[in-house]
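One chain is shown next in structure tokens, namely the form predicted on its own.
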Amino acid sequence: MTMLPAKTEKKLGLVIDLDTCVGCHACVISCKGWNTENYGAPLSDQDPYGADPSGTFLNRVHSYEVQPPMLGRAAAPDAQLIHFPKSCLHCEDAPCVTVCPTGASYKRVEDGIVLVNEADCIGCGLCAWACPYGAREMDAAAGVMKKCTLCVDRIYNENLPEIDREPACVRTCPSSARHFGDFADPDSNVSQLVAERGGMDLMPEQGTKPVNKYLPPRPKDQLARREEEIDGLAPFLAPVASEAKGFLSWLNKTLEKL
């Protein structure tokens, strides 16, 4: 059995807003894109434009429609359309290291972070089904087990800008749904984030004690009211003139003649 630290300096980890979250899957494809020219060996696919294609991959996205609940209403609300990402949450009681028989699997003392060394992985996916999240992959082509790293090759590389220094799908999405940070420190980002909006676990009865954190959807009440707030900017955005004047008067003079 391999051994979990009883303390970790840091606990570096994600904060992923789901009421934010678009679903676009840029962080999945800067993801593959990253570990396969970056991390050990290539994330491999299988037959990726056959019939039954099958790839690795470190980060999924699945999509929900959920309904959300009465609250008094006299009709139903409308459903609500969830994107979820999902990769490894580096949990504190991690079960995929503590399974581990040959301790490839391992939570590193300095940053919390659980990685897989693939020169002592067997293949034997112990850690796959001890996972409840289902953040493991098998690689088909490496005979070995994947998972998120949470791009510790890019967050400590002093050859990139500072603002590259995190991972990579937190540095690719483009509706800022995705933050990084130690949530050891009460005043980082993540951390104030997860006070501030109320972060959850994924699964909390299992006990993992998972670092990453999701941002519960905002009910569509509060979106009608930001909508509501927009509407109020539509005075100020009306154009200044009501007709065009000089050559644009002239083009659609000339144009209505046409």
The other form holds:
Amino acid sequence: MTMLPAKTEKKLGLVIDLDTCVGCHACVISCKGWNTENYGAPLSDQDPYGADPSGTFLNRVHSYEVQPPMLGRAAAPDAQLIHFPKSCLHCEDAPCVTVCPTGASYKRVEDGIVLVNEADCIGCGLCAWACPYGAREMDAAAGVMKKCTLCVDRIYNENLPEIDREPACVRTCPSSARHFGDFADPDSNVSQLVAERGGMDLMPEQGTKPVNKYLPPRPKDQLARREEEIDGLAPFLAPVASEAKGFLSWLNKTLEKL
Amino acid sequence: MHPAPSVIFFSTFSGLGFGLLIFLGLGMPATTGFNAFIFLAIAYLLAVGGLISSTFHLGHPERALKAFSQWRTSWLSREAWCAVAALVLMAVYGAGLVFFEQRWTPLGVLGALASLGTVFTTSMIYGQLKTVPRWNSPLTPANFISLCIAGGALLAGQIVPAVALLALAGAIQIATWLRGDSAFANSGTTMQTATGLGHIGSVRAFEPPHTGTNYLLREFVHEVRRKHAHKLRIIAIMLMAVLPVVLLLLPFNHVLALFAVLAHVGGVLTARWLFFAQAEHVVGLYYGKR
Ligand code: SF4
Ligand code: SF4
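Given the form predicted on its own above, what does the protein look like in the form predicted together with the partner chain?
Once more the chain from above appears, this time first in line as the rest of the complex follows.
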């Protein structure tokens, strides 16, 4: 059913910390691995070893350079490089679901996860047109729409050790930049992170109400603006006396006259 | 957006076919018998041919029947219903015209309404997409419907209405282009909102996530050179509206009318190509493109 539920019991999703992501792409690889071997059609590659390789991914990491504005006549502040993982945000008001003509796309009432029933998908691609974030990719081999499932086949999977019952990307991230939890619970780890760090929505003006939140990067040190303090040890090395006195002063003057 | 030939042909030809069905349903021209059969055959060839070509871009055309299920929310599903309703109603009405020399007027009017509904629902598939600011406007349905009716009048040989409707369609086409050119900038979606990093400073795409291309770039990022687009617009408007109007205003002659139809179809195809090729999806921002 492509009518969106008025409310979901839980709001499962991710917090992605742009401050700690190091851009290693480990989440990209673990996602592709898990989702190729498990639920649904595998994530195919086309011409993987040839001249024009491409393939289906549910999670991709972009990198952006952000240039803070010049303030007054100070030197231009340093630009910041930010790694930016992006996957389905499991939007509350998911436009990808309502456009689907077949009912293949749906949002689960119990936990808010947005899924595609691949047996019903006709591969029209409309849902990918409706998603502002590029979170859906049509698999070129299977002809059906693929998207992040929030590892629905891991998080409830009692065959896995408890520590592994979270999305593969979260489990694998070496810098703990990804967190998984229930946003409907104000005391959950993810809700608290969002409250503490000012978690934000992507493209809020599109009205999709994303569940996933991004934690903004902390500002970078601005060395160029504080040249005088550039060396942490400089204050300790400053000359204690600038003018020589007594014997040294006499020596100094005498030597200079020679 | 990637200008897929199947979708361009579908929307152009089925638009013309349903346009002709609208006029036939309203009894313009009021033909029956073999003459009516010829008109109906042309309309069905265009409408059904367009619909069939649209299934070429599906990943799983064999499951197309499932597309009827979600009419409550999906314009594509509503389009499927309208198209079937129009084709069935007009087939029964057409049988009356061709075999019984009878005009079942209420049926024809319903068929005309369903035909209009089909073109409207098609246009709303694009018009409701917030992700493509150029399309997200009432001008999109106005553009599709005005072209459908003008083309229908032309094919139905309704000279006087056709001249007026062609002029109107041309005017709406120009308005659609003019509004569309600033739509992305006016939408409020920028690289700063896409990344949420705007509070720090200006954002530039530094490295894409992959060295090759992908589905998103193939489907949504298509850059047309401004100069080319400008020339194509002039060609489109000349062919779709100006030339047919001039030809229709000359003393009537079947060859000239045929040229008017061909010019119109060529113009609409060009405009439809531009409709897709110039439409920029907001996802391009993540790649530093539009
Ligand atoms: S991120 Fe895209 S695919 Fe995921 S729920 Fe939102 S609109 Fe749908
Ligand atoms: S591609 Fe599949 S899931 Fe997406 S809108 Fe079409 S039928 Fe629905």
